[in-house]
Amino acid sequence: MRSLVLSLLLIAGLPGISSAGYREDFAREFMSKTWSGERIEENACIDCHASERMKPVFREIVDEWRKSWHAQNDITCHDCHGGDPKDPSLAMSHQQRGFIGVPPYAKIPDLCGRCHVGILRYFNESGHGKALRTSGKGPHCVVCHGSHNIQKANIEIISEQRCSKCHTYGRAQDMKQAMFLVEKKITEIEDGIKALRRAGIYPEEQEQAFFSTQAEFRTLFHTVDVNLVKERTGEYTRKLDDIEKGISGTFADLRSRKNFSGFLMLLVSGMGVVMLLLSKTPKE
């Protein structure tokens, strides 16, 4: 309370504060706001991009945002840019909260592989990674998967639009030919994890074993090496067998849980008719 009667005191004696643009702010961000209780933690960074005063499309990178896959794992702005989201002073501050801002193009690989260590590794030994540094040019991350709208990694993205933008789509489809079995059997046991926690099991075990098999594949993809990807196809996919029978025996056991549970319900209600019989049998 003594920090909030501060900084209305502190706001009341600044000079030049009076202009109707700034008692609207005041109104609308601070009034507003609740005095007590729990804090939503507030970004400035998204706060100040879905605001009616930025152009359109500065408004359109919290909604492609909104619906990726990093806001549903919680990656936003400043993961990627830099800067200070609680701090709308210093939200854009380079030199104190390191705000990069928009890469040169060039330079993409190396932000997006501060997260994705490994496959930035494998990007830059492949086709697209020298053809990038040799011209500046080449394909990158955001090329493939998008820059703020961008989704969970899947086989679809080798798409005949998207790659021949750059060349002929004959081999890109041969990479998809050859990752085909891998990406069939990791959509099934997406499905299969789905299915037990919707039952109320949660397989950590094999959750764990699936994410690391699915990133080392998709990982190895971007070498873009698409022998070297049919070399290793049974490699992953007998890792992902081994993962799928686990799931398959979590689910017989929860069949055998439910068939003993009806077996004991059925039994329970028998003996419940027989003990009634018997309380009526007339005594003698």
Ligand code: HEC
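This structure is a prediction, so every number in the text was calculated from the model and none was measured. Numbering follows the first chain given and starts at 1. Superpose the two forms; the largest set of C-alphas matching within 1.5 Å is the rigid core. What changes on going to the form predicted together with the ligand:
- Relative to the superposed core, Gly200 undergoes a Cα shift of 2 Å or more between the two forms.
With the form predicted on its own already on screen, would you show the form predicted together with the ligand?
For this one, just the chain is written down, with no partner chains and no other molecules.
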């Protein structure tokens, strides 16, 4: 019997071993490649700009961009610079492929504003926007956010080093103080949402409300109008308070769940002890 099974195994295994060289490519790729099959696309801009042909300062741009929040949201070179990433030879052709290249200093807000529409509007109406258009002295988006390694924005962008280049830091500081209350709430809620996620809850409703409120407020900053921000602080704290209430309600839920399953645990443990004692008592 044993020898029969063994020989059957051998017969089944032999062709396997003989064709073991089959599909080496599979072996190479197996479990190491990224599995998002559809996403393996060619991007001529990145290929060429990351290659040895490029001068080192330019090559760094690709590395910078890779770290950015834009890269994580699939905003790539041609989304900002135009051109055609699928056609290496004509990629940077202005006429045929709508390549924009690097716009002049004062036109940069328009480049970013194609997507960040609301911000562009506020920015254009602001002291900064007006100064940029009239005298070319105002800051544009890249001055505060950078161009390639753009990260998620927060109040820390307002710093002495950045904001005292053109005027005293006092103005910037006033702004920062005006925003402080709401920003603090924003960080608290962010932490709360993170904690909920760690607890296995996906607070979709609160998250959506939070993101839109936060984006609205951060957009408002671009007016650089201290009075306006102060005026609307009340409105934003109220909205954020509501969201916070939802989050702490969920936490209370989690606590009562814990109590309930703890109670069930004690209950079955008690029943277990009873059973154990019963089974130990002598019978007959």
